[in-house]
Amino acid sequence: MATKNDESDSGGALREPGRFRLLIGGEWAEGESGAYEIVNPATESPVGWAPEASAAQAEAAARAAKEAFPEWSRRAPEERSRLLRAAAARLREKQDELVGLVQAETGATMTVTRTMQVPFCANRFERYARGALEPNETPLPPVVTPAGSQGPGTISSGVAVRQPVGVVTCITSYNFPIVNMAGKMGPALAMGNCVVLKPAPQDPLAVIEVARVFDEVGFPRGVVNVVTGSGPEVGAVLTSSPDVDMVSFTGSTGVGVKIYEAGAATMKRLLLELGGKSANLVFDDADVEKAVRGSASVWTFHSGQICIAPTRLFVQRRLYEEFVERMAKFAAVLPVGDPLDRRTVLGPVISAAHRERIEAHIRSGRDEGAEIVAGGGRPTGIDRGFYVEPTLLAGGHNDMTVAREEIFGPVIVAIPFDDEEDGVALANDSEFGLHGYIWSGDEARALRVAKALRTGTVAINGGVQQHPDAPFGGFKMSGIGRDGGWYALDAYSERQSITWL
């Protein structure tokens, strides 16, 4: 799957059929360490090539989008919002074609990525769109000092400004490439920051053709720049440029804390929204139907690989069987096959490499204790492709490997508690802190519960669709800040206070 060849120097990220390029400095550039191969993990067939990016082109794309910002940042908001809205326009104008490139670079069904994965990015540029017209200014009270030794009385009065900090590296993961990277462009860009666009090794293709929509609407030279690579060079320099004054990433703790390592010489600001390994509580009051199809959000919704899945299946003990007999014949009847079927609800994951590390976890469940009660291998019938059954273990606790370290498949561990607090000790006994689910007839304990969980969002009686303006970001491993709405805005700038007398 390639799209449509464009040989133009302003426009040109792809100089053949297939071929994509960078975009440093307004420029499309090859990739000075050659391409790599993008593979369709449903069918295990090329989709592109995507350009192997040097480290000097690293460096080159942070001095360029560092150039830039002198005068993007003084650019008038009002063109900010236009020039961000024109992006938008024109991604709903591609819509069709950036559709099937997404689909074969990630895999995901065709309903996710009609519904979610392409139209969700152009709603983020829209938001961000208006979020460059919000107030930068908050003015402070005035404070009235009395006359004293140190002369007559005074009176002061002050505003806290909104400043963009500069230069921004977004990093993304690879379960949706370009939605991630709008919640990150859409506010940095908003706030009068640069970007360098760093997307993930796995499908990065999509996200050159975003950086292309952004060249062609008009966006200066050098305001956002892309470039990619299959290994960690590209992003190791992005980290520790001293021309780079953010980062923004979202992926897994391990490399978020290298991330944090590499920024500290330098006092990188940072957005890290890393690793999850959510916490579905289920009281023994709840509406079980729902919850039975809340909790298979993880097989049903891109195969599990979204941070937010709610994999550590936790059910009071009067409840237990009935829900885990309930979910593995739930599993037993998911459609699982080909992405572009419409009757498909689970789809591949993205490499090979990533199903064998699922498959392993899968066995360290079950050599721990834990009762394979539904999947545990691969589909039947199918003979190319990344895929892996639903699967549910049962009988575990909550010290297993697999209850304790993100899987991102379609994995459920499920654990009896007893009470309340057990309930919720049991949630809060995990090194992760991004989401949490709660299942309850009774709110008021709901909400008790919500509050009592150390975790970033909890959803009450409802599944992984989140609110567009609500905070969004993980206490503990989870990550540092928040995004999501005008705390997005407020994420991608400094406060700069300014008092006069």
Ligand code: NAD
Given for the second form:
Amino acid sequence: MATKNDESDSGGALREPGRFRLLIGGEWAEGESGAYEIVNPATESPVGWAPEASAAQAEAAARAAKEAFPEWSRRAPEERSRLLRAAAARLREKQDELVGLVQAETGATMTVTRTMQVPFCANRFERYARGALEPNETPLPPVVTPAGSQGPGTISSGVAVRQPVGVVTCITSYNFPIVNMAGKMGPALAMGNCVVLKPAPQDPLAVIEVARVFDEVGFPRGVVNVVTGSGPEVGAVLTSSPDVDMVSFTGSTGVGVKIYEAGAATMKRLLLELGGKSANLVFDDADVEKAVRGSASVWTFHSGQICIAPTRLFVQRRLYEEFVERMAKFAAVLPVGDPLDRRTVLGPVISAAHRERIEAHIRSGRDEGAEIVAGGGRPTGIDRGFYVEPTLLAGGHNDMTVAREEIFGPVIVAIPFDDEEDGVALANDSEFGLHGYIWSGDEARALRVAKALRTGTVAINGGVQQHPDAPFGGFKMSGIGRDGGWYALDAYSERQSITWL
Ligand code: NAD
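Show the form predicted in complex with this ligand, please, the one above being the form predicted on its own.
Zooming out: every chain and molecule, the one shown earlier first.
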């Protein structure tokens, strides 16, 4: 089956060289190292050209942000709030244009792009337009010190003040390019920081358009900058530059470690949202129908390219065979193909290279003894695009490579467990600690298990965490720090204590 999503979807104007530029200190510039092509993962057709920034341009962006910081950080919160709200409104006006662009460069299904990518981005800016107005001062209770050898009795008072950090480099992974970036920009700007955006090489174009919106609605020069590049160099400059105070990073654990190391010499503040290998624990008292639907929909969501993908499916032994069979049946009838078709659930993965990595993982699972009970290859009848079938491996164990390493594709491995203790031990036996799923009819047990999981977030009897103000982040190798709601305002702040007698 050929996809319908051919060259016409991204529009000729987008493919004009120089259409997408860098924003550095209020000036739009072409990349000094040229430009590179962005490819539609569903059609393998060109979407547009992204600028290839030089190291000097990355440094210039950090410098521009530093120069803008004193004035921006002193602006009234009401003004920061007004500008964030204006950006959100303008993004909603440009919704149709942005949906087309995000869809083309990510290969996400049109349904996901239209309902989640663009609206969630605007929602985040609105949330932090409100966030800019939240109080930044927390009074400390007065403390009485009785008279003594140190002097007369005193009452001291104080206040803990949230202050902006300074220049924040925001580096993101591909998958939800503008939503992830908005989750960083929103709270950082609300708190009075200046930002340098470095989107993922694979899907940077819509982030450039978001920066354009911020420029259009009147953010001062240098407050929002964007630089792009096809390799790691631009990001590397921005994680070691002395002009950068904080790095907010979403991406793989391997790159997170490099950023930690690169930032040490200049003591960068870090917010690291890294990889995962989330456990999906299905107890034998669960509502099976609900658990199958919920588990399967997160397994295949965005072709498995989500950090909280439920890639280790632990099913209590009595239910194991039935559950695996039902999941395999679900995969067999799942609509795979053209992301522009409303019925499609599973589109392509981001690139040919990534598809090969996923296929190597499937092979390693089989070689280490697992059985492929669903998928395992490329869908038949699709002759263009980077597609992988939804794949379920069973009969494996938790020490297999496929159960230990992150895959970031529509591949999960099913493993039986005996009882609560066994299930928790298996779930926690991972270097990652991002998210966990629990399906059980006994809510008291589910809560007990949730607290025993060494993960930053847990969803009970539901697909993914729904609460927009909940803290989000990982334990162990899944990251450092928390964003989400109020927690993000805190993450992009320094705490200052002011005391007086
Ligand atoms: P990646 O780590 O390969 O790249 C992420 C970003 O880091 C890109 O912008 C890349 O250009 C940049 N980068 C690469 N090397 C760098 C360096 N040395 N210095 C600075 N920047 C550098 O990740 P990816 O393949 O784009 O995305 C997939 C990963 O992202 C998965 O591990 C996934 O779990 C993770 N992710 C995590 C979350 C979360 O919230 N925890 C959300 C989405 C994705």
